[in-house]
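In the block that follows, a single chain appears as structure tokens, in the form predicted on its own.
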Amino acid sequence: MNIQRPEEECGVFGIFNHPEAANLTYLGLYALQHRGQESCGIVSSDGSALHAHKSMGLVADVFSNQEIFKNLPGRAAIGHVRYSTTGGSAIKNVQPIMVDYSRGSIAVAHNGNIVNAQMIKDELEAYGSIFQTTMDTEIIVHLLATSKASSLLDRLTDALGRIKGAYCLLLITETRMVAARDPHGFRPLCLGKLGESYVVASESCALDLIEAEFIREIEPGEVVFIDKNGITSNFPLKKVAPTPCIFEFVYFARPDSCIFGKNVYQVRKELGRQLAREYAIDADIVIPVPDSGVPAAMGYAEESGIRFELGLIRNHYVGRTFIEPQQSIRHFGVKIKLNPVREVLKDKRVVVIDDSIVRGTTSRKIVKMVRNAGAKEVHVRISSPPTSYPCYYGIDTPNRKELISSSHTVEEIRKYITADSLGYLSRDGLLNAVGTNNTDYCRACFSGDYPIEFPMLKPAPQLPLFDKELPE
């Protein structure tokens, strides 16, 4: 199903010293399963062999029954939960990569987007690498295998110091794991401890699940060695500014997570009421589309003192396939996944809050729906500033043409989508609502000021991008 929204990237978790290490990837991949729904897998070390199981399919399909856990020995193990960005959907690119080589056995989980990876490729490709996948992730393991260093850490930091972009990885041998996360730290990655175990995740939401303690963030370009002697920490790579990617806070991240410092929940309500703050307007009521619009949404609530209701209800059990009826439904990939409660809605000026709007379609239908429901007026307000621009650092966001605010202004976006009026978040206001703590965040998805160069981007277009007439 497609609901028309940037999609999530990738999720990494591993633990170390564990007797149940697989067991609990598979609970860590679970709480980050919304940042990937393609595949996943998992690679377990018992400390002469690596053992790998993965899939297409969500983590509690690939991981079903117990049987597979018995093939999956040993007290270490990463995992990954995926969502394409570079490279296809398909089971040769499914993560962990794990490969043998001179030196031994290695996987790698990585979650973000190498920019200048196929240049690499093309030069690996020249001398000879062969590729087995797709994906840019590959690029590291043949960066590693050919590095004429002795030491892990040394071949490790000749691979990071050819490649660009955006990096959380987890590598795992026979002994170690190893976490890394690039110089501008687009992405989160946290460190935690249970008991004597040491474990990482792209998120803290899933240290809760399994009960470990949040230590810390693993730093922006450091790389962490953890093996039978404890932790080692390194900071291999040249120091540049930290640009974490600040639409973590706005749709990616699970509210329940602390990331980059501060707590995503607090963060979106905030985003909230600086939204009703800057567009306040005479309503009966606020409703958020749910599940990332509702912190915002109860925070613009409270703001504007506009009563917070549910006036659309998610079904939480749709897949991310379904077969639609051959008798057209109208609108039927939105109301299967969302249905308006008429009750609330009849009669009322309406509030509606949502994170974003990409191509416009689904809030053109969100708003349809809203108003076919009894509203009397429907007014989108959106926490987060225009989209207009393609993210390069792990988000799979379309293309500029087709980004709706790229080509065309509020006034037009609102008449497209049939809402009285529309406002997003400023730039200034959303910068208010995080709170900078003289962090400089990646807003390229805004502003289109991109933090890292990169040698396949080229000029983005100028206007016209979209047809002026906009769809039906």
Given for the second form:
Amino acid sequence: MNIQRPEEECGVFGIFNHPEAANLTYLGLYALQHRGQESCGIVSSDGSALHAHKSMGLVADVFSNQEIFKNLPGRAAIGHVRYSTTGGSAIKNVQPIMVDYSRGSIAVAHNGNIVNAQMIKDELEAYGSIFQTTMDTEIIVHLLATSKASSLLDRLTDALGRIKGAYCLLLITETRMVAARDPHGFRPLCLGKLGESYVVASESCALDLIEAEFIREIEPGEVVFIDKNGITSNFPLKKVAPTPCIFEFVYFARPDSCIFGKNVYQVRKELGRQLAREYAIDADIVIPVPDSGVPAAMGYAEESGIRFELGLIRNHYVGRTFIEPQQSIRHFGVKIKLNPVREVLKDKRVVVIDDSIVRGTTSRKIVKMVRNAGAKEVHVRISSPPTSYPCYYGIDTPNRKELISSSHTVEEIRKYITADSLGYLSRDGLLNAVGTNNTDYCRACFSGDYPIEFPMLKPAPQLPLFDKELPE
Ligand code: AMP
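Switch from the form predicted on its own to the form predicted in complex with ligand AMP and give that structure.
What follows is the entire complex, opening with the chain shown before.
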């Protein structure tokens, strides 16, 4: 069985030394729900054994009654939310992964993507390892179990020394919690404190919800051990120049979070201001595609002096499992999620702001919707550069062929989405707006410059030529 293609968008949360560890982990996962909606799980430790509850579905549905928490006893817990493609086999891939091995029990939750997973897996299988999931995360468990080293830190160092790619890991044993971030620091991970308890979370918004104090980010390459004696920090791996993911700022992280030393909302607003400087237009109103386009639209409106309005209203209760009627009324598409406010849009020259165009199908529907609602002109502005290359480090992007800007010019895309004009933020503009602070962000999705080569799928030049046909 092959490892699935990289598609892990995930969130992790853990707490050590709290009487309501599982309950607080549930709340933490609730705050991280935007990082993954397909499945979730919690593993707790009561000091001598691990206990798990995990399933497909949203956090509030999977942990829907108090009985579940009675089966998650103990003062430590880790949790995971996962996004991936649907499919019958998905249930076995729900995290955290828990195993019993010769040295006890261990559970692992992982955000990111290990790029040399298939190679290591083939090797481990050749030596007799039997894999139960199709997740790259399981490799870490096998490497830990097969390491000859005696301490957990040494076994983990062995394991992490073998894997390449993006990972924020949370591990729990009967007596310890461990947090690790890959040397490139692709994904965010932060450390907090709640009274005498330590908390680790993908994003600071999860600390806010449980009123934990933000202490600091877990550093790229850092492995933090938390046990009854407190916290110890280790840097067992070779140092490299960090390359945190710039797309976390553009789309993925929540605006109220602080990641990589910056508040996401402020960065997004600055992206909008920069966009207004690069692509000014005479218009009557600026509207966001909610929710991800809102801060950038506010920035664009402020900088351009064009009035900000809400011309599209989002239904927040649309789940991933929404079932459309089969026959009579078809193709609700984006209408399920967004509805135009005709009174705002009628006879207006409208600037529509979104954070990114991936396949182009959403923008096309939105432009039609805004025009049908009476807009005189529709100008689309995107608060990031064209997304032309797939992500191999943990953001779920389609393969290169499906990324509209990999094979089409801005003018071709403008025609396809039927906008009167289209402007993307420039690559320099993106960097200026984020502010580098000597950080070399991973921008592979925009530039094709991959900080770690993907061993099986080589970057752009090796990929097949793209067909020029646009989706309907
Ligand atoms: P598309 O129709 O494929 O062009 O989708 C564009 C929309 O998807 C934009 O409104 C983005 O906010 C959103 N988006 C961008 N990146 C992702 C991602 N990795 N996963 C899910 N949605 C995304």
